[in-house]
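Below sits a lone chain in structure tokens, taken as the form predicted alone.
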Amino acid sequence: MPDYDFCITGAGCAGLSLLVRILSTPPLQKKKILLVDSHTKKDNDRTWCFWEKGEGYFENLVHRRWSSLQFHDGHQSRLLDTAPYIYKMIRGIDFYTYCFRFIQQFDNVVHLHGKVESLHSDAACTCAVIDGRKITAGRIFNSIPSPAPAAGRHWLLLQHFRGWVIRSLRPVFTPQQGTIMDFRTTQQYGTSFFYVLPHSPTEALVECTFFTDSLLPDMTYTHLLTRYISKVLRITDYVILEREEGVIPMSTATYPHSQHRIHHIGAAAGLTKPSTGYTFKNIQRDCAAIVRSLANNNEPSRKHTSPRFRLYDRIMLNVLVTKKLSGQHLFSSLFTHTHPADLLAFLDETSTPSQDWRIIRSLPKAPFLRAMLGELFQPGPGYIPVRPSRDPLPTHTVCSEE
């Protein structure tokens, strides 16, 4: 007999919107479960941002929302109107306290605070060393990255960003409208856009966000923080309230979902989209899908990404890195010549092949064709290294999922 029914390493946000869809089944309500990580979760240490029709599962959680946003490519700018879906952000503090306080009625979970050491599954034992001890279970739920990266051949670059939740001291912002994209600020580095999310007329987050292969110094980012505020924004009176950082892995590599029974979730399951880095709904359908299964008493069914959206993604990264086409011209092409609604489905990866035909052809030509070519007749074109310009930071997701 295991120790738990259910083990969950890692309690992000893969693994507590696991646990709480869990104990919100009435099925599976009674299993014994352990929820273990080496974190306490008690800062504010990241904001999930994604866009949805209606209501999603966490919508109680939802800090602030968007109907309509911005985009600036330096020779024009464009105003969004995201209609069926609404641009959406959920704190890292608020989705923690909610799910921790809901797991507190329950007497079967156990949460444990200590490092996940390796994991082990075959016909005979499925167990976790944690801390140096031994603990089995019927199934583990592992939302731990793999340190090394991902085998096989595949794109790879980094979505690094740093980002201050900034007060004016007058009113400088429109809280209905977001901006999603504004480029004007340096190419120098690679793909480099700002986003601008407001929380109040004098409130806003301003965050810098680079699609690289290495991450830069820490002056670099403070400094185009610090221009771009009062050179864009034109913001010369502020104070800073919050503080945020983050790498985002965007890899077409292909992840296992399950290696007998540890199930992999989250970003441990490549559930990061490779061409934006946006996860959390990836994460919310994944999640569903898995604790629907488990309360039929089956194995976890996961709906992987359909083949034509990995395409998608193997060319947008081939693109990118190759350097075929800036990431400016790339997402200038997208979000002026293609109606806003088709784009965030196309990007939600739920569009219809008329909608994806719209979009594609709102795209330069030659640079894609050639990629899509290399793609389809020289798949995979190897592991292109991370080159570090220092010490990684700590990996979450602010505009994304995980």
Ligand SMILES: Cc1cc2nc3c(=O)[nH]c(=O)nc-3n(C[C@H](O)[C@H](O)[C@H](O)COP(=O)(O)OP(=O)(O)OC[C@H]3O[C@@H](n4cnc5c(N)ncnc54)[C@H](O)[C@@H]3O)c2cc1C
Contents of the next structure:
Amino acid sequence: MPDYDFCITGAGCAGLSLLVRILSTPPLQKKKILLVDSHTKKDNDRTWCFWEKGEGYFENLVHRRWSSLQFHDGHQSRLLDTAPYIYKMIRGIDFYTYCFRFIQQFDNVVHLHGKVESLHSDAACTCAVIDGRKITAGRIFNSIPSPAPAAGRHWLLLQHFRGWVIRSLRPVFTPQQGTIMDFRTTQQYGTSFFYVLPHSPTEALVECTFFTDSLLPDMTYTHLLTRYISKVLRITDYVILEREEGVIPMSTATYPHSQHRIHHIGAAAGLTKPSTGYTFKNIQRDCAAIVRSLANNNEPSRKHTSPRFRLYDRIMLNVLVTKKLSGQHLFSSLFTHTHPADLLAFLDETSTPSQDWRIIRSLPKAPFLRAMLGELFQPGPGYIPVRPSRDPLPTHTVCSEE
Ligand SMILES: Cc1cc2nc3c(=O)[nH]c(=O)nc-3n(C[C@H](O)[C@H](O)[C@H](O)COP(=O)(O)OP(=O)(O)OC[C@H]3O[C@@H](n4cnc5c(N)ncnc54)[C@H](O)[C@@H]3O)c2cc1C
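Could you present the same protein in the form predicted in complex with this ligand, rather than the form predicted alone shown above?
In what comes next, the whole complex appears, and the chain from above leads the way.
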């Protein structure tokens, strides 16, 4: 008998979303489960934004909602009505606190603070080594990304950002109105924009974001944030209440969902949308599907991104990485020439072929046609060559034997 029915490695967005759903599902809620993370998750280390129609699974945790979003490309501005979608924000700390409180009610769950060093699964045994100690489990749900480079040829851009929650002395923000992209900033480092998500007339998260192949010195982010707040938002007297920073790899690499009885979840399963970096909603959809199949005693069933949306992502990244078109020009075409509901459905991978066609029509023809032909017929020169993952496995890489 394994020590646990399930072991969940990583208590971040995916690990906790899955565990809360498992514990809320009667046929599964008595399973013996180990949750392990090397971090205590007591900080507000990130905020998750996403859009959806109506209410979502973690609706009670939504911190702010916006029903209209501004887009500025430097020459023109557009106010987008997001209906039927609502743009929402969940603060990491609220999510962690809620999930840990919920989990505490179940004495069949062990929450361990420890470092996962390796995972292993074969016909005989599925196990994790945590701080040098081996535990066995019926299944492992792993959200710890492998540090080994992804195999195969793919595009990779880094989405890196720094943000401040600021409080202005004067009321300057319209709370119902966010700014999803503001290109009124230098493009000298590559695709670069700001977003502004107001919490009240005096408070907002202001974040500068880049889609480039390398990070920038600390000073640059600080300089650009300070400049944007004073010159574009015209706020002179403010205090910084919170800081956020992060890097999200935007990659068209494919990741295995399962290796024997190790099932990857979250960003480790490649659930980050390559062309936008949004991941939260994909994680929720995936966790819901896993729990549904487990409750029916089936192997975890996962939805793979359809070939159509994979191709769109590859074309978008091809255009951005090879600079066939600047990010400013690309997003300006998308945000100023399309209906917001079509665009949000398209980016959410729920659009119909006719919505897709309306989006495609809005884009400059030549660069996208060249990128599409490259993706369909010449998977070669334009691709970033990446070593196949034959590297020695670093300490917490997942290995499996079929
Ligand atoms: C700052 C930031 C902001 C983001 N904002 C958005 C957003 O607005 N919208 C959106 O859709 N996506 C966003 N993302 C992307 C994505 O949604 C998040 O990264 C999300 O947290 C991914 O969930 P996850 O469970 O896969 O990974 P994580 O939430 O990162 O969880 C992985 C967990 O594994 C633990 N861990 C790592 N190594 C080990 C080890 N060896 N042993 C034990 N534990 C380990 C970590 O401590 C962590 O708790 C953001 C990402 C960042 C970094």
